[in-house]
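Take a look at this single chain, the form predicted alone, given in structure tokens.
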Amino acid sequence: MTDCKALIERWVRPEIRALNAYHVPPADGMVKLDAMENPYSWPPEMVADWQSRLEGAALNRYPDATAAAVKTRLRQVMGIADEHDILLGNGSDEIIQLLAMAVAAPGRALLAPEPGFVMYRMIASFVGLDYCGVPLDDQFDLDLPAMLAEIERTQPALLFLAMPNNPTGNLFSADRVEAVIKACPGLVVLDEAYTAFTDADHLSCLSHPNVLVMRTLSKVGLAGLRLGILIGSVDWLHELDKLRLPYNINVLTQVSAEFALDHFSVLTEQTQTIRREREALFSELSSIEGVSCWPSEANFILLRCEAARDVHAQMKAAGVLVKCLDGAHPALADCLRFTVGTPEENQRMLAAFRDALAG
């Protein structure tokens, strides 16, 4: 009988075998500041109201296939015009995969600036698209000549621009984004996962026929729900909806999301608090000798220090988990990414960081 390894080598595509699964490190008992989560819980009275709402969820029935009530509240909360359609995914990752599946064909490419969100590259491999990463400039902005040259060379079917960018935290220059949109022959997706932490809004870019805007509720405090949002023309979303698996947004997610959107002011207050804490944390980090950090429009801060891997390991040993990016991309050598937590968590993180730097 042929063993499993031989079967895998025969039938699993080489590019899949070459990948590593997306790794999420365990964080039990630690100050968890590695995944850009909202550190704040809901007020007790809000939790009680939510639990009461859940009691009415019909778990024996399939959920609303279109999640119509959730979409209605999203329009109201996010100011989405009636002329634009909404598609929901089981997290933004599912939406990225739907987009890639829709345009995948032999010889076609997915393009994204780097360093950027790792799932763009991984999902390109999943669906058989050629992945083209274009390095950002030394300010982590779009290298426009390089981007335009790569667009001309590869004629990408799909191009992602994260606004703000992960892991750098910055917004790309508006004029460069506009030039890329106009030059790209395929679909351009503006990934606004961190829109709650910046004043920038790119819904106006939907005036371009090749632009869609992607958002999520994960960063505002609903990471456990896994609800991604794609906004754009009815024509584009009609085609993408053909690839969406039936009932992909389960009934508990729909009920919980609708409830949270009814109380969105609570989440907005929390994100405003995180923005204030981000500025305080940036000020403290910037004052530490030997540390370079970049201004952020997201809920995290990217920094560079000597021996980042050792610093990361020492912080972890002290019970504080941040993200080590050293080795992920040449531009991220000796870089760490700190998610903004509560004031108490931020102080613990700073103390652990200073101790690790001191050796």
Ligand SMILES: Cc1ncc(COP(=O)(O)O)c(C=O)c1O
Contents of the next structure:
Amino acid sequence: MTDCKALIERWVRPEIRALNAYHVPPADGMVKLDAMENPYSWPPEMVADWQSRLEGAALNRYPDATAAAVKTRLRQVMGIADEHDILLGNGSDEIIQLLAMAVAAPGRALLAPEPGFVMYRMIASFVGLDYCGVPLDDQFDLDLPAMLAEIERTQPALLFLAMPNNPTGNLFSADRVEAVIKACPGLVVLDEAYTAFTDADHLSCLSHPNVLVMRTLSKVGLAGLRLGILIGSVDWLHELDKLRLPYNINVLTQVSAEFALDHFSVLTEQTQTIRREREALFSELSSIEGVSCWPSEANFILLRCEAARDVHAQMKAAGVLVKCLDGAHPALADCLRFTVGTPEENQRMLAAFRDALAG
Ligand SMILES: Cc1ncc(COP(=O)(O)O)c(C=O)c1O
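With the form predicted alone done, generate the form predicted in complex with this ligand in the same format.
Zooming out: every chain and molecule, the one shown earlier first.
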């Protein structure tokens, strides 16, 4: 009898076998500042109202396949024009996958600047797209000549620009973004996962026929719900909707998202607090000798310090989980990414960081 390994070797594509599964480190009992989550919960009376809304959820029924009530509220909260359609995903990760599946064919490319969000590369492999990562310049802005050259060479079917970018935290220059949009023959997705933490907004770029804007509720306090949002022309979304599994947004997510969007001012207050905390954290971190950090328009700060891997391990041992990016990309040597937490969490993180730096 052929064993599993031989069967896997025969049937699972080599590029899938070569991948490592997305790793989520255990974080029980830790100060968890590695995944850009909103650290705040809801006031008790709001939690009670939410629970009573959940009681009315019909778990025996399939969810509304169009999630119409959620979309209506998203339009109001995000100011999405009537001429634009909305497609929802189980997190924006699922939307990236839908987009990639829609355009995948042998020899076609997915392009993204690097360092960037790792799922672009992973999903390209899942669906058999050639991945092309183009290094950012030394300011972590788009290297326009390099981008234009790679666009010309690879003729990408799909191009992602995360603004603000993960893990660098910055926005790309508007004129370079515009030049990339104009040069790209395929679809350009402006990934605004961190839109709540910046004044920049790219919905106006939807005037280009090859642009879609992607957002998520994960970073504003609903990471556990898994709700990603794609905004753009009715024609593009009509095609993409054919690939969406019919009931991808479950009943509990729909009810909870409707409720949260009805109370969006609470989430906005929290994200405003995180923005203020980010500035305080940035000035504390910048004042530490031997540490350089990059200004951020997101809910995290990228920094470089000596022996980042050891520092990361020591912080972990002290109960503080941040993200170590050393080894993830040449431009991220000795880099750590700190998610902005509550003032108390930030103080614990700073104390653990200072202790680790002192050895
Ligand atoms: C740039 C960017 N896009 C998309 C995502 C995925 O978000 P979601 O939780 O909606 O899948 C992330 C998550 O970290 C991200 O950093």
